[in-house]
Each structure stands twice: as structure tokens, then as C-alpha cells.
Amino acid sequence: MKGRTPFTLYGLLAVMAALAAVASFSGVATTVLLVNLLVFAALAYSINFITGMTGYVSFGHVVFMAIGSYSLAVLVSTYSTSPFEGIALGALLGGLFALGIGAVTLRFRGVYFAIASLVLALAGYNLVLQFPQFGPGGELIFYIPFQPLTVFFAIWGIVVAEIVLTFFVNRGKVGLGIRAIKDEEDAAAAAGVNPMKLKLYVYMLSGLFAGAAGAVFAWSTFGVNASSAFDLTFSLQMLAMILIGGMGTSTGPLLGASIVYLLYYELLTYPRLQGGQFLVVGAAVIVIALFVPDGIVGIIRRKYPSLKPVIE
């Protein structure tokens, strides 16, 4: 694993590289567009270390996205800080609030987990309505001058980031761990693996980047509500790129986001099919998860083998 030339870094990087030249020479509408499928592709990434790599579905991972939109939120608007700082301390909770939850969820398995990350996002959200430091609906509005390219760069390089980390945690020892506790957790921890360990590790990974991707979405729309943050459809739609692009992968994540949100982003264009997007997406979902459980990056490894060193 480790002496083969890392192919699918270098393409993965390359599609990040040109995204950024589009963005610096496009128009604002571009970049915003832009910012909005790089932040669907860190969402997509953050779910990817937990549910992906170990198959814990986590249903309430928007609850880490909310904590970031809330911590840029407060620090922007209360102490009139630089967003890059609202960014770091969104990641930082996200980190520190995924291992004091996985301290405790990740004892459970199965639905068992999925149910309790779903009740964490629920508590969260009425926990949220209850600061009277908060407008109504736990809506925190604040303005800074709209630097379309700055937001692009900030999502940009957390998804390099993630990109980079998801292929190397692959690649490593750890990778070998995470996807041992995918096939049979307890036969792993016979075999000398710490599932604990591993687990609390990706989970942390997974909030970190979450609360950073949050952060970038409530910089990019200039506050955050309760009712927004805490929306369990991007929790949804997280789940859906990855099991789309493909679960656990280093490109699934990427290519999934892209599919999901730019049929999100057609669809509106049509007002009478708003909220057809959700139905499309579930259905391609049931469909890759009925018949193709690997996505298309499995669909393209299994009948090109050739592009197994490329698509990883």
C-alpha cells in the first residue's frame, strides 16, 4: 500500500487546483457556487471518517456543523474577531465536543449509535433556543464586508486538508485497524486492534472538520438559526455523498458532493420542483444502496481494473 505512487492524490489535488483557478478568475456567482459545493464536499468528507470508514451511521452529525456556525457566529458578532478565528474554534469544539460525545456513544453499535447521534441533534437544537443571548428561533445575524474569493479559500483548504488526511488514514496502519472494526469489531479486537481507540480518533476527525465546514457555511451566509443549523437533512445529505461517491474512499466523498449538490442547485432553479432534489437523491440512494453498496468509485474499480491505482 505504502510504496505505491498515491495516483488518486495526485488527481484528487489537480480537481482542487482547478477549482481554485476557476474561482480566481471567475465572477462572483461562480465562486459562490463554488463555496457552496466545497462545503457540501468538507461535509461530506467529515461524515466520511466515521460512517464511511467504520459503518457507524451517524444521523446527527449536523449537530457538529451547528456547533461551528455558532461558534464563528458568537466570536464575529460579540467580540468582532477575524472569521479565521471563528473557523478554528468551530474545529476545535467540533474535535472536542465528537470526543466527549464518542466517549460515550460509540459504546453503542448499529442503530443503537444512529439513534442516539439523532437525539444529540435534537437536544442540541432546543438546547440552542434556550440562551436569551439569542433572537428568536436562535437567529444570531452579523455583517462583514462579502469576500466571495476569502470564503472560497478558507472551504478550500479544509477540503484539501480532509482530502489529504482521508488518503493517508487510508493508506496507514490505522486504515487497516478502522476497516478491521468495519468487517467484524469484536474478531478486531481479538486480533490485538483497540476499537475504542480508533473509533473516539476518526469520530474526533470527523467532528473537527464538520465544525469547521460549518463555520465557512455561516461566514458565507452572514449568520445562523437554530432551525437551520440543526437541520437533519444535511445529515441526510451527508450520508447520501458518500454512499453515492462511495463510502470510505478518498475520491467517493468528493464526487458525491458534487453530484448531490449540483442537482440540488439545478433543481431550484425550477420552483415547481423545489424539494423534488430529496426525492431524486433518495431514490439514487435506495437504488446504490440496493445494488451497488460501493458506489461509483466501486462501479469504476470493479469494471475498469486498470484504474484501481488511480481511483482510491
Partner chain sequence: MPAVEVSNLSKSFGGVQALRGVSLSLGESEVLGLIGPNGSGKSTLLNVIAGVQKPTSGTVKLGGRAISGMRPDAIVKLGVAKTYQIPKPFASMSVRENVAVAALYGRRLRSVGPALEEADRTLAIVGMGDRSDLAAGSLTAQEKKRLELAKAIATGAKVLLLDEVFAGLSSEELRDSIALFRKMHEELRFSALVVEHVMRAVLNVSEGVVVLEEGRVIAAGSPDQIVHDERVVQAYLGSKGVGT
Given for the second form:
Amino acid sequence: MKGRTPFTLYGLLAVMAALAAVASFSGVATTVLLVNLLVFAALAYSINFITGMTGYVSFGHVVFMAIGSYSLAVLVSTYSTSPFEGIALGALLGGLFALGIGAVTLRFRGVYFAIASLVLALAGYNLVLQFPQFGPGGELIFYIPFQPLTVFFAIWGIVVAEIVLTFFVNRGKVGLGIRAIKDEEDAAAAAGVNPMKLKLYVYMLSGLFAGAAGAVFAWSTFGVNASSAFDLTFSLQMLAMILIGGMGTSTGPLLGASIVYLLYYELLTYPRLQGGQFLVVGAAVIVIALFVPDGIVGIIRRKYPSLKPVIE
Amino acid sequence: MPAVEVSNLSKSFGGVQALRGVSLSLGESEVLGLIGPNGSGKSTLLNVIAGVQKPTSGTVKLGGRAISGMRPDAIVKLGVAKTYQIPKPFASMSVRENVAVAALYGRRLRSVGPALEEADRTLAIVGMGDRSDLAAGSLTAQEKKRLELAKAIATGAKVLLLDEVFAGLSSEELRDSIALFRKMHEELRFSALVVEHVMRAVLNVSEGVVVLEEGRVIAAGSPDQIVHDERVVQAYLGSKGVGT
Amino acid sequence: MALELRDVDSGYGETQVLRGVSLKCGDGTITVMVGPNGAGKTTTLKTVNGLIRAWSGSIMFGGEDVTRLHAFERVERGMASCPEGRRLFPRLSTETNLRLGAYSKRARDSVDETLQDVYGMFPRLRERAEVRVGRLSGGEQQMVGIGRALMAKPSLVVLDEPSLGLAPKLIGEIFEKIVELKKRGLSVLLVEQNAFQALNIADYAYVLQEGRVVNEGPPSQLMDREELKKAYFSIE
Amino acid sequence: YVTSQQGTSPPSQRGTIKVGFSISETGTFNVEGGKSLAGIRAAAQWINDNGGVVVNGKAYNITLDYYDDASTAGNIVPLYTKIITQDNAQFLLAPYSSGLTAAAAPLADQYHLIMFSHGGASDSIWAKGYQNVFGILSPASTYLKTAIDYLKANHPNDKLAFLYANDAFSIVVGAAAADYAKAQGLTVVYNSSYPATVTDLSPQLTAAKAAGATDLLGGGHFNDGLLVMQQLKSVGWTPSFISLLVAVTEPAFQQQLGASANLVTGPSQWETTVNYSPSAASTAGVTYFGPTEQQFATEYAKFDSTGATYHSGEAGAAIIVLADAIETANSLNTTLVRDALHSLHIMTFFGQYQVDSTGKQIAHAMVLDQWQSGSLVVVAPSTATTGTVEYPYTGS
Amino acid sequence: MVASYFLSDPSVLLSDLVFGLLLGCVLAVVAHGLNMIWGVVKVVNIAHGEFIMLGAYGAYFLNLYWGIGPLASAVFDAAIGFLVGYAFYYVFLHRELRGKETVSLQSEMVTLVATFGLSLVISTLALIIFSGNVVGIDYDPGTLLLGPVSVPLGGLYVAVVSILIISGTYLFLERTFIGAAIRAYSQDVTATELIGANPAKVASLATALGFAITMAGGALLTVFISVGINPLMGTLYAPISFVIVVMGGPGKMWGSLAGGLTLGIVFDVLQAVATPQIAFATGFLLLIPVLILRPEGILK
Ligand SMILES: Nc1ncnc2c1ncn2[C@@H]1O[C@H](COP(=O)(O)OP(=O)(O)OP(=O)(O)O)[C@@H](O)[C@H]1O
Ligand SMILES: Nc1ncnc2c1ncn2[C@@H]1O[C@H](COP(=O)(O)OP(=O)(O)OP(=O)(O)O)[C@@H](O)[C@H]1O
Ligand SMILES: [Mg+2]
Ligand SMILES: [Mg+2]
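Shown: the form predicted alone; wanted: the form predicted together with the partner chain:
Below is the entire complex, every chain and molecule, led by the chain shown above.
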């Protein structure tokens, strides 16, 4: 591992550079499309930290996204700050909340953790409605100029940071410890791994990036609304993306997000499918989950073992 | 000063009293055998010392310092490592990585590279060098036990708590394993608490033997004394067991 | 012939483990298989009870070709096993685990009697009847594993290292129990590292090495009894 | 001006005006979206069949360029960017709901295109300083005004309970109504909101009853409207006057509740039964534009056999007003059409249209409906009524 | 301000408790089907809500065309659900689960995502076929007056039926061989096979039962809260079901009832003393202390 050329990282960064070039030089329609794609990729990477790496299914992950969205929306609409401050606050609060929440919920394993995270999303929705600061019915809308390229580079930066971190976490000390936890948590502790510390660390990263991505999402939609900010479908989409791409890997989330989002968007704008696109998306998700259960990275790993250094 | 000092340790699970005031001390570099009928509390004792379970009462001291109640990972870093009676390998990781985890975290190494090197050394010592790239999940039952031992050693622990690492070996393998153990002990000078039902192993590796029954120490002494202790024969070895 | 393997190949995924294994287990006899670590003993038993498929060759059980049958179908025909690692249901109680052993139709009706039988054999388990099996000690779990196999009222029991983790006193008892099973007309296929005691009760033995049967015969022919005796309790 | 004679210029030689928008055919707003879409298509079809939009003597057909936004805010920006920059739409309609409208509105300003909002009634949209966004609807804060005016005039001693959903729209409606009622000197004894995901409202209803309320106003969506009605029965409370948002004006409300729907009232932007007509327009001193009520209903039936609701009306009306503004400006230029939209004061089948300087609707009036013996009767305001309020509600 | 009415009139508290209990039973019965599938077969059925919805539509159409009441429809729904469950097992789960020693995390994720896809497909189809318009059943057996408290009979019937269903499944799992095998399956698939049970048969039966209960639950749901039946109604009940199952302890049949009642009472009583938002937030967050103090659910 040590000294091995990090092909994967170079490859991913090259892809990101290419995306930046495309976003800068092709039309606005492409740019906004890439913004959405990268928002999903950022979310997929964020849930990958906790679910992909440790196997703790974060069912209510959308709650961190909501924290980010509201951070930005409150700052921009109430205090008229720049969206960048909103992203910073979203990331900060996302990370802090993850630490606080994780300190309690990461003690629960398996389904218990999954549902503990789910109740936070359900409760969060109701709490947002309780406080008028988050707007009537949890809706805050704001008007700032439409600057697709600025939004693009904000989310681009977030994804690049996630890629680099995912890569190094996976390769490094933490990654080895986390894989041990994923397989046998008690035995990991008996080997000297402090499971809580490692889990909290990746959960914090996970919350931080989900917060940042949520903030960009609010920016790109000029507002936030309680029922969509806490929409559990987001959590499920994130899980589907990492499963389809390849759980825990540094290429998987980007692959999964691209496939799911582009398929979805293509179908959305395919005129004859109006209203029925979810049939196709749903069917595709079913087929991929059942027939390619270890994701695209998994297939490549099995079929072309020689490509391993490039994809992992 | 003894390496590990256990005083008056009790542990109950709901109604079950697994340990009832166990005291024993394990000297520096000493190998102590721990035997007793099934369910007499041997594994529980190891678990409590290693911090995997919290004692109901009593204390465990390591080099004079109380460690009872500490987290297992903290105890490992202080130099106490345990194997699982039912092996718990990190199944999806390679054998090498399994051991590297223990080296990396047990010895507080900073990066993966040196840990892998340490893992290779340890695997060579326990004779599993040729298995290092296999997924730990595909090892045989015996190899998984050996892997447990390798992990414990790789943590750099000065005190090993070994739960039935000699079980299930054929006669020849047992002979080799005993020799291996002695060699390692000579080199590494660790102290060890060896839980074992295979008497040949207990008698050959340990300087002293402690016998548990229903959570109590019922006898302690040299291997020779123990084999001939009436109570031990009665409760554990079985009258027909010895010598036949 | 209770069981007969003819020229069986098998393994995991792409890895072949067994290479042309043939063995027989006569009606009402105890057949023991010994061999070094990794020889393929467990793999043989798994192929016998159907947890893995034979790649080629055939498996006859009670005069019927069971090569293509699922594990549960073999149980239904009277083959019960206590596998490596025991495979108990950790969150169910001891008693439920045992009762589940009598799942197959042949055993269901007499479940209560068989249960008393098993408790008679392992009184310790009666005390632990209501405890979740996952919380039992290693040896106690081993007893549940053997007990559960017996609950199936089998004509053949397949045991993978039943003495593993048992106290010496109990090991002696276990082997006595196995002999008792034989007396009741059961056939036993046994893998044991406790070669001395195992061969002591065996009618016939096989030695496996690297997936092949390298030696077979009545135990008396296989090994020098005196040497074994020494090997067991000697201080080296 | 759209002539009612066919064939000013044969449709084949006409130009086209592309109106782009996204609509919720799936997701949370699928029902409202479906009704809106049918209304839009019906209105556009009617205009095209009746001479098109005439600019400088040339007739134009309205073509619609739309996508399903799945009720999801994340889809709005990519879809509208595509509509604007790739499909080259000349005018825009907003999506359904104020949240989605907020995501689309900045693009209208950025690309200097008119955007007509037909399904976003929240007042907040008009407080953001958009240049090009116009509304057709009465804003949320005025929804229950007609009902309160009625109570003030006829039953000033009633004690009012307000119970409404906690979503961006309903909470503005409810809170503004409670304030308005107090300002009118009525007694408000209970005032509470609930999340749309509520599963049991009996505690609220019991509390309101215990507080001595005689009238119940509020609601939010179809589901909770129904829930309120059912649980009124189970908690044993029969208010004298009930006015609920959204649910009441759906035919399914009456189908499901049967007799207990009788005499329940609800505010509505529009009903197929309202009688805004050219003669009503001349009484009000404004011009009438577009299809009559009857013509719209006939056209609508071709696109949706289950009948028009106010969502159909408001969305259709947006197209009609837009067409009139283009003809008034006699240009397709955004700035000129925008000026026209600011100065226009007309009546359509949907009611009056006039906006303030922010683009917010000020002339359109809400109506109050009441179920009477199995049919929905418009009981207020007087300009649109087809019957009078029956009081009190009896529960059967 | 709400709290004061509540304090001044004890019958209000009593009403809220009664309504909370009834609500709890309704919630319990819709969660119960999930408990079978998820707590027992370990399949996180994200499409749970969609099957509740289908159950509700089943009751609606039976009522519409044949005038059958929701309670009777529940039986019919259960039969359909049973078949659907079998189909579901063989289409969705069999491939993934067969040959596995235990239901691993990977398998849980796979079935989770696959059922997510299924929920998209079903709700989209439902939108196309049923249209988004809300429908409902006009079924009102009246109310029972108990002093100052009025109890809706519909709710009472549902409560009784849900308790019957829960006791039935409890007895089935505890007292029959196949029931015990179902519990065993979730812990070790290989071992289930070794006791002579066909794992596919065991798992498919559990799935079928789970679906039968889920769809029957959908029908019962239309009684107490006949809030509109619509293609998206599942999104409301699915998350609540998940919380209830964990609160009561997955795989514990009475756990569904314990979880349902807890949520029902907390929701309704707190709705009256505080706000509904606080009530829901508290009800959901209550799961956390429950998990800390009783890691395996409210029931022992
Ligand atoms: N988590 C637990 N919950 C309940 N009882 C337990 C638990 N762990 C152990 N026990 C009980 O405590 C007793 C001691 O168990 P322990 O595992 O220490 O025995 P042991 O001496 O290691 O036995 P063996 O030689 O069979 O491995 C046993 O009766 C066992 O059933
Ligand atoms: N699940 C598995 N996947 C891949 N290879 C396996 C698996 N289980 C066992 N093997 C391999 O098959 C070979 C034979 O293993 P088996 O378990 O049959 O040996 P054994 O004779 O029972 O040894 P022991 O005495 O250690 O129990 C070994 O080389 C082992 O690595
Ligand atoms: Mg033990
Ligand atoms: Mg073996």
C-alpha cells in the first residue's frame, strides 16, 4: 500500500478537472446540470463515510443535509450574508451535530442505529416547524442572483475535498481500523481500535460534508422547505448511489451519483415519459441492486482484477 | 510486582454468577494455566481482565495500576491482549491486514506501512506466512485460532490472555504448537494466562495452574500437583480421564 | 451401508479442496476421519450434509443417491449434523434450539421424549434451558450443538470435532455417549483431533491429507495404541 | 385582440409563442399539477382555436414546452435553464407551489423573461423584489377573509377556533386569518397549527371544543380536512360554522363524507360555477378577455374528464392574461409585455386581474363555497354568488 | 394556552388517552407486518408504505364495487397480501438470500435499495392507475359514550382486530415448529437448513405473512383514520412503522403493540399539552432513551 502510486486519486482528480472545464466552457444548462450532479455526488460521498466505510446505515442522513440547507437559508435570507458563509456554517453545524448525535447513536448497532438516525430526521422536521425563525411552515426563500458557475465551483470544491479525504482515510490508519470495525466491532476493540473514536471521526466528516452539500443545495434552489428538506427519499437516494457505485470506495460515490442522476434527469426531460419516469428509475434501481449487488466497482474488481489499482 | 493482579473479582449476568470472588496473580513473564469445567467462568475472567466485560465487583491491576472498568482498546494499549475462544477474524480483510490492525492500533503505530511489516514478522513467527494474502474468512477453524494468537502478539502486549488456542489440534500439530509457544515465550518474555481444556498443552506450557469451578478458584499449584489434586480430578479431569 | 462417498470432488468457489474422496460408513458403526489441519475434513462433512455441493462423484445415503439433494432434504432422510462452529441460534433459548433440532417430520412427534433424552445426556443444559444460547460458555454451546443433532432422530450423525472445547471429564462422557448412540443403532461419522479417544471407539477410520484419503482401515491397524496413549497426557 | 371569428390567418402560417414551464405530474403536488396542466393546455388550445395571439397583425399560436418536475425543488433550476437556454421559451409559467416558484423566479429575472405564477400563493414571493414575476392568485393571507367577513356581519358573537396545517401556505392563511378575525373584533378562543404528517387531530378538536369554540376555521390539505371532519364526529363536537381550506372544494370531500359534508364551507380562488362574465365585467367597469366560463369548461373537458378545479382555473387564467398582455403590448418584447402586465386591469373567467408594483395580485377576489344538499354553492362575495350561506352546520 | 383547558377539565385528558390508545393500535397494526418482514427476515422493506397503500386501495375498491366494509376487506387483503408476499420473496429476495449463511449487511443494503426501487415503481404505477385524487371509504359504525368520553367504535374494532392479529402471530412464532424456524432463520440461515427446514420455504412464508398483515393493516387503517387513501399515503406510515418496530424490539410480536401504543399516547397527550410539533418530535426522539436504557426495545 505504501509507496503505491495513487492512480485512483489521480484519475478521480482528472475527472473532476474535466468536469470543471466542461462546466466553465459549455452552456449554462450543462453547468446547472453538473451542479445537481455534484450535489448528489457530494451527498453520496458524505454518506459513504459512515455507511460505506463502517456499515452503519444512516437512514436519516438527510438531517445533516437539512442542517446545511437551513444554515445557509437563515444566514442568507435573515442576515443577508454571502452564500459562502452559509456553506461554512452548514459544514460546521453538520459536523458538530454529527459529533453530538453520534456520541449517542453510534453506540447502537445495525438496525438500531439506522432507526435512531431516522427518528432524528422525523423529529428535525417537526422541530423546524416549531420555530418561526425557520420561516412559515419551515419555508425560507431568498433572492440572490443566479450564478451557476459560482455555485458549481462551490460544490466542486466540496466534492474534491471529499474525494481526497475518502482516498486517504481508506488507505490510512483510520481506514484499516474502520474496516476492522465493519467486520467485527468487538474484536476490533480487542485489537486496540477505539471504535467510538473512529466512528465518530467518520460520522463527523459525513455530517460536515452533508451539511456543506445541503447548503449548496439550498443555494441552488434559492430556498428551503421543511417537507422537502427532510424528505427521506434523499437518504434513500444516497444509499442507492453508493450501493450502485460501490460502497466504501473512493470511486463508487461519483460513479453511482452520475449514473443515478443522469439517468433520472435524462428520463425527466424525455418527453414521452412524463409522469412515468420513476417507473424506469425504479426498475433500474431494482435491477442494479439485485443483479449487481456489489456495485460497479465490485464488477470491475471481479471481472478486471488488473484494474484494481485504478478504481480503488 | 506481579504483572496482573486480580482481587476478589465477581461478575454476574442477571441470575448467573459467572465469577464469585476470584483472586489470582500473574507474575512478570509467567505462564499460568487456567482450567475448569465448562461454564466455570474462565472466558469470563479473561473478558473482564481485558475490559471486554465490566466486573460486578473486585479489581484488576496491571503493574500496580487499576484497569478494571477501562475500555478494551485502552487496556490493549497498556499491553494486555486477548484471543477469542470462538475466533472473530475480520472476515473480509486479508490475514495480513488482520494482524496489521492489531499492530497498528495496539502498538500505536502512526502509519500502515510499518504495521504491515510487523504483521509479516508476526505471521512468520506463528507459521502463517504463506496464508497472509487469503481472506481471513476462508481460513480453516484452526487457522482462525492461530490468527487470533497472531493478532494478540502483534499488539505488542506484555500480557496475553489466551482462550483455548490449542484446541482442536492433532497430536503432531499440538506438539509443534507447544514448541512454538515456548520459543515465542523465550523470545518475547510475555506473561500469559492460558485457558485450555487440552491438558497436554496446559501441562507443557504453564509454570502454574489455577482451577476454577462455578466461578471460584478451587485449586492452584504446579501442574504436577494439580493433576493429582483429588478435587480437580473429581470436578474436572474425571476419574477415568487421567492416564487412560 | 449408511453412507458412501464415491470419488467426490468439491471445494469453495474456484478452489478445489477434495480430490476424489471415497469413503464408507457402515450401518450402526462409528467411522472416524482424522488428518492434519486444513486437510479437508470439515469440507468432507459439509459435502456429506449438503452445505456445499459435490463437484463430481456421488453420495449415497441409506441406499439412495442424495448427491443433488439440499441439506434440509438430507436431514429429512435421517442425516443430522453438528457442524464446525456449531451454528446455533444465538438469540434463541437453549431449549428452543434443541426443539428446533426436531424440525423434520420424522422427529417432530416425539420431540418431548427426545428432549428429555438429551437433557439426560447433558444435565448442564437443563439448568440453562431458558438462557439464550449466545450467552452460554463455549463448552455448553458445544453440548447444545450435539444435542440438537440428536433431536432429529437421525440414522446417521455427522459430528465435526464434538470434543472441541469440552472439559476432559466431559470428553470422556461424550465419547461414551457416542458409543451409546451406536448401540441404539445409529451410524456415526466423526471428525476428531482427539485421535486417541476417537480411534478408541471407532470401527473404521480414514486419514485425510490435502483433500485425499491417504490411509484407511480399522483403528488397530492405523496407529500404535501405546504411542497414542503416551501422546495424550505426557509431559514433554 | 383575439377575434372570435376563426381564420384571420390560417394556423399554418402563424408564428408561435413558446411558453415554457415545469409542472408537478408526480410527487407531492401531482394532483394540483395535473389539474394545472390540463387548465394550461385547455386555455392555450382555446386561444389557438380562436385566432391565436395577434401581434402587429400577425397571429401566433401558443405552444407549450413543459416537463415534469416531480414536485422537487432540485429539478427546477436545471429544467428552467433548459427551457430558457436550450428550448428558447419566450414566456414562462411558474411551477406549482411557492417553494418551487422561488427556485424558478431568479432565472426569470436573470434571463429577462416574464414568469406568470399560478400556483404559488404565499405572499413572500412578492416581497423578494423580482422584476418579472406576476401573480394571478389572491395571496394566501386573504383566503379566509371572506368567511370572517361573513361571520362578522352575521354572527359577531361566535367564538372562533383556528386549526391549520403547518406548511408554508396554510400557516400564512391561518395566522393571517386569526389576526384578521381579532382585528374585526371577533373572539378567537383557540389557535393552533399541526404538521401535515399528523395522524390524529382529536386532541386539538377536544381542546378547541373545551375552550368553548363555536366555529372552526383552518385546514390545509385534503387529508387533514377529511380528518378534521371525521374526528369532529368522534370527539362529539358540532361547530356551528366550519370553513376549511382546499379539501372542501374537492368533489371527493362530499363523496366521502356524505351527509356530514353538508353545510361545510371553504374558500376558493375559483369555481366552475362562479359567474364572471362579460356583463359582470362591464358592471365592474373592466374589460373581459378570453373564454367564458362555459367555453373554458368545454375546452377543459377535452384534457381532463374529471372536471376543472380552481387549480385548473388559475393556471388557465395565467395563459389568458399573458395572451392579453402580449396583445396589449403588441409585442413579444419582455419589457413591453411587463409594462402591459403592470397596467392591465381586466376580468377573465377566473375573475379580475390587476397587480401592484411588485407583481402581486390585488384585484382577484376569493369566493366562499358551501356544500348544500350535495352540490357546491358559491355563497360569497355577492359579485359571484349562486346562493346564500346556510347557518348553522348541523353535522348531517 | 392549550394546557390550561387540559388541566381544567380532566375528561379532556381522558379523551386524549383513549384516542391515543386507539391511534396506537392502528399504528401498531400497520407496523406489525413490517415487524415480520424486517424483524424476522431482516429485510428492510422500504416499499412497506406502498403495500399499506395497496391494502387501503383494496379495501376501497371492495367497498366501492361490492359494498364490503373495511374490516371484512382486511381478510381479503390479507389473502392477496399473502400471495403478493410469496411473489415478492421469489422475485426480490430469493436471489439475494439463498445460499447465504446469514443475512449480511450487504444483503440488507441490497434488499433495502431494491425495495426502494420497488416503492418508486409501485407509487408511480398507483399514481397512473388510481390517479392522485384522494379517495376514502364512508364507514362509520358510530361512537360509544363512556361518561364524558366518546369512543369511536371504528377505532375500537380496529384495536380489537389488531390485538387479535398480534396475538395470533405471537402464538404462531412461539408455539409452532415453522414459527420457531422463522425466528431461527433471521439468526443463521445455514443452521436453519441443518435442522431440516427449507430456508426458502421459511423465509417466503415469513414474507408472505408479513405482507398479509401489512395489507390487512392498510385496510384497517381506513377505518379509524379514513383520511384519504392516495398513492402517496405510504410515505407517512412507513417511517412511523420503522420507529415502532425498533421501539418495541424487532422480531418481538408484542413489541409492535408496545411501540404503537407508546407513540400513540405520547403523540396525543403531548399534542394537547404542548404543540403537535413538540408531540411528534418528542415521540420520535423517545426512541433514543429507550434504546439506551433498553437496548432491545421496550419489551424485555
Ligand atoms: N453474556 C452472558 N449472559 C449470561 N450468561 C453468561 C454470559 N456470558 C457467560 N455466561 C454464563 O457464565 C458462565 C461462565 O461462562 P464462561 O464462558 O466464562 O465459561 P468458561 O469457563 O469459559 O467455559 P468453557 O470452558 O465452556 O468455555 C456460563 O454458565 C455462561 O452460561
Ligand atoms: N469458506 C471457505 N472458502 C474458501 N476456502 C476454504 C473455506 N473453508 C475452508 N477452505 C479451505 O479448504 C481447505 C480445507 O479446509 P477444511 O476446513 O476442510 O479443513 P479441516 O481438515 O477441517 O481442518 P481443521 O482441522 O483445521 O478443521 C483449507 O485449505 C481451507 O483454507
Ligand atoms: Mg470459555
Ligand atoms: Mg475442520
